[in-house]
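One chain comes next, on its own, written out as structure tokens in the form predicted on its own.
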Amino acid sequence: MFNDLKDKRVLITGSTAGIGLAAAKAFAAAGAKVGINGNSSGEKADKALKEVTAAGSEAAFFQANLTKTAECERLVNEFVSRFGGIDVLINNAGGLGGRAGLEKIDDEFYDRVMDLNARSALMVTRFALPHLRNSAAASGQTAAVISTGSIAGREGGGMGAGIYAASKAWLHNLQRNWVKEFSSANIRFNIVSPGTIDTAFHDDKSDELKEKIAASIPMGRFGREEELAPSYLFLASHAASGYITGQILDVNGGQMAP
């Protein structure tokens, strides 16, 4: 299954755990060249680069700080550098960055969650869109540009929660403006967008309130980062989803949003 994926080069931001190192081992797995990406070096950079060379490809980590936009460019540069070009871009840095309140949302938490979550996204996209075109045109294939969003970007999150919500909400409208851009680019862009996933998003989490959210979920349990990871790979197989653009792909057990 997705044999059109091996020697693919793919870029994964924000992926030294969670879902993305899940999804990075996965494309591994399927004979990719993986670049994983994430906030700084050290033992936790390294133990996940030994996992994804251990499933079985070639791979090599990025350090950068995505909340600058010098250090996106910086990182596609770097990638490309190393790989030839880029095939496929996973935009799935991001995280909670803090909860607060409307009345307590300040310019410095603003900027901080929206850097972590939008300008992130944004700005490694831009930067990629050469090489994706060239992939597209050397390849007779379309590229991928495929980006994690949320349940929250459909119901609001949960309280104090409302800014990472509407980055989410923000990113899930802004790749259909970019289908309308580049799609005679022959570059894809979809979203991946989870429900409640067993990470360390949920770490702040009691375990009364953890209990309450599974027995709401009609699967009746928390999603793993693993059951997330094959639907970046059908969105990135040119085979599986060439016709597919500006779609969000729900992973959530049932969990419905307004």
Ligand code: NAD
Contents of the next structure:
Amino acid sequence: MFNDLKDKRVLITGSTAGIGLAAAKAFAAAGAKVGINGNSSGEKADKALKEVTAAGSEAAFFQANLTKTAECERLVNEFVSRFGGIDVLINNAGGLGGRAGLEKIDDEFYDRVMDLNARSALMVTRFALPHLRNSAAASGQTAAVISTGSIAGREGGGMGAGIYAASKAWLHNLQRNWVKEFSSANIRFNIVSPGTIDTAFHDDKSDELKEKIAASIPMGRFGREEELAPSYLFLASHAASGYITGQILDVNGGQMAP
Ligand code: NAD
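Given the form predicted on its own, state the structure of the form predicted together with nicotinamide-adenine-dinucleotide (NAD).
Now the full complex is given, and it begins with the chain already shown.
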């Protein structure tokens, strides 16, 4: 369906597990060249790379801890050295970073959550921009930046997850500014906003709590990581979504109707 993704150079941050890994496999199956990333190398990264390569295409793993600006720059440089440019960037690295109510929030907690979810996407996008511009200019098609937002960014987040939710709302809003600045360079910015997806993200919850949450979702269950992947493909494909930018695509089983 997304034939124009063949040979596109796609960098996906936070993709050794969960939603990012499922997206990486889907891009590989569509014939894209895929860079996966995680904050540490080792068995998990090796296994992820094997799975992405088995899905059908050229792929490489890049270790980088994206809470640090210098690592964001290094990731982009290493990806470009390997693949020669960037056509699609997916800012997916992120996570809860722990829970703390307002009265417990200190500088260390604030920085940890914001660096993981906000700084990472901001800085990787910043360093990727010249390459995305080049891609659009050379191909005559739009280049794409897709960030993983969250239902929390719309409804405020669970207990102790206020900074996480705010960091996702920050992303939801920041791209509106990027649309104004970079649409003339033929770069599109969109967000995939998951609801409750069955990944390691929910490891801090008991089975009982998970069942309660599932019952509150109109579709009656958590989403699966592979159910997110086609939305990234759609928003990356110029043929499918070349006139779509600045949007937030909710994938949440009806959990919160936009
Ligand atoms: P996950 O924990 O399975 O995957 C997280 C990925 O990010 C892993 O590959 C991990 O290695 C990587 N990562 C973590 N810290 C990193 C760092 N400092 N630098 C680089 N990479 C790092 O979780 P997931 O559920 O697949 O989450 C992916 C994205 O989806 C996150 O941005 C998360 O906030 C968002 N999200 C998830 C849900 C959900 O219900 N699972 C809901 C809304 C949004």
